[in-house]
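A single chain, nothing else alongside it, follows as structure tokens in the form predicted on its own.
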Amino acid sequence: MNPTPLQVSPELEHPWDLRPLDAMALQRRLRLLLEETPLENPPQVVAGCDASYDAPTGQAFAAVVLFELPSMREMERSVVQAPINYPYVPGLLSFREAPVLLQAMARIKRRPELLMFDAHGLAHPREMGLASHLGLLLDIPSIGCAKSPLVGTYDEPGLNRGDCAPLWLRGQVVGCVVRTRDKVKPVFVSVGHKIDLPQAIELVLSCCRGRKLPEPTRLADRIVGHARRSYKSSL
């Protein structure tokens, strides 16, 4: 058990209210620090991370849910509500979502060995999606597993569970289109930080447990949705 809350590495701390052009420049600089390397050992604790918004009230909601691997037993969860402090700008999702997600992460008691996001990692215009950004800042291996693509081209994978097709951007593979259930729409898996793509795909598939989406992010999504609806009904 690690009682120390998750915190951003001091040398990587930066403001979250940057102008879009400055935010993009920061993404390009941080991209140089990302590592696409295989895990030495299988992770035993994975955190599913997701955020949601209620635009009319200007509120954001974030959830972090810890699971034990390979049993997929839920260990801990954290839910936070906070004001939205950044506009919606395509490609700058991390500047909108990371602050509230970091608040939720600071409340968990155990340090996860893997972060899984309903977002992108390297499959991003500047190869610095939310999964990469927070994985780097927290120095934890991370995966992006999104329901739709943000960039790139690909061929449709086969119809069976586990079928994959590379996601290409500027002549490089930045992710993989993965069929997690037979004959259902695929998900878009990309490396965030400190993991390689084959391992990211394997971990996503192992966490799906018969569903389209991996259980860590699926449950985090349900929790933030419930928090958002409960908040609106209380007004």
The other form holds:
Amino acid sequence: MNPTPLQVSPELEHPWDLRPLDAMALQRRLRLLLEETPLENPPQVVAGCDASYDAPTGQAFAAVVLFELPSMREMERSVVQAPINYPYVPGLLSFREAPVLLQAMARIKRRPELLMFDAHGLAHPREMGLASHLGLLLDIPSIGCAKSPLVGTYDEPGLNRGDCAPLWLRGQVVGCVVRTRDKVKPVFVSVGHKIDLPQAIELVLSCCRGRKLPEPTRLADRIVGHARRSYKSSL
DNA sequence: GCGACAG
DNA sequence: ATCTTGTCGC
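Counterpart to the form predicted on its own, namely the form predicted in complex with the DNA:
Full complex below, order starting with the chain above.
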């Protein structure tokens, strides 16, 4: 058997069960390695990644779905279940969700050219959100597309699809509030790794297909939701 | 010190 | 994240 194409770069491997202060110190170190460079070529394979958690049982479900661009055809998917212990701490989401997400990624056969997450990238207290963290460890361009803000200030974007407003943090633009559907609550797009903001915004918009959320993460979200409900009804 | 706080 | 019904609008 061939090795999985989605593995953490050996030189960047690190434990996930870090105490908050150590986790934050690690984020500050990893931040120095992020690249906000434009994508070389248009991605032909994009991966949507998401996880869902069942508090009563402590079980989590993660899914990775590969889409071919620009056709938006699903190519492959993987779903896994695993217990989660790390608590939810704003700013430390990767330490809670990355382990199970990496398990789902390890089961994917094709290596995507872009990763999309239901989370932030640079729009994070230490500019190292989940999208940036995993993009860096896997060395794959990544985008954060969250449903609500974590940090930063912004003005409401226009009401039409495509309207944007910069997301500011300490005098810097760390992301963009993007209206992906007319008159619908906007999403928060930020660079994860190895891509620039204009391209991230364009790719999110091109993946929305008339929906508020990009199809890759939207489908991943539905898959983990089904997996969780299926699991609960089988108890 | 107080409030805010991805999923 | 999850708990939850109906309801408004295209």
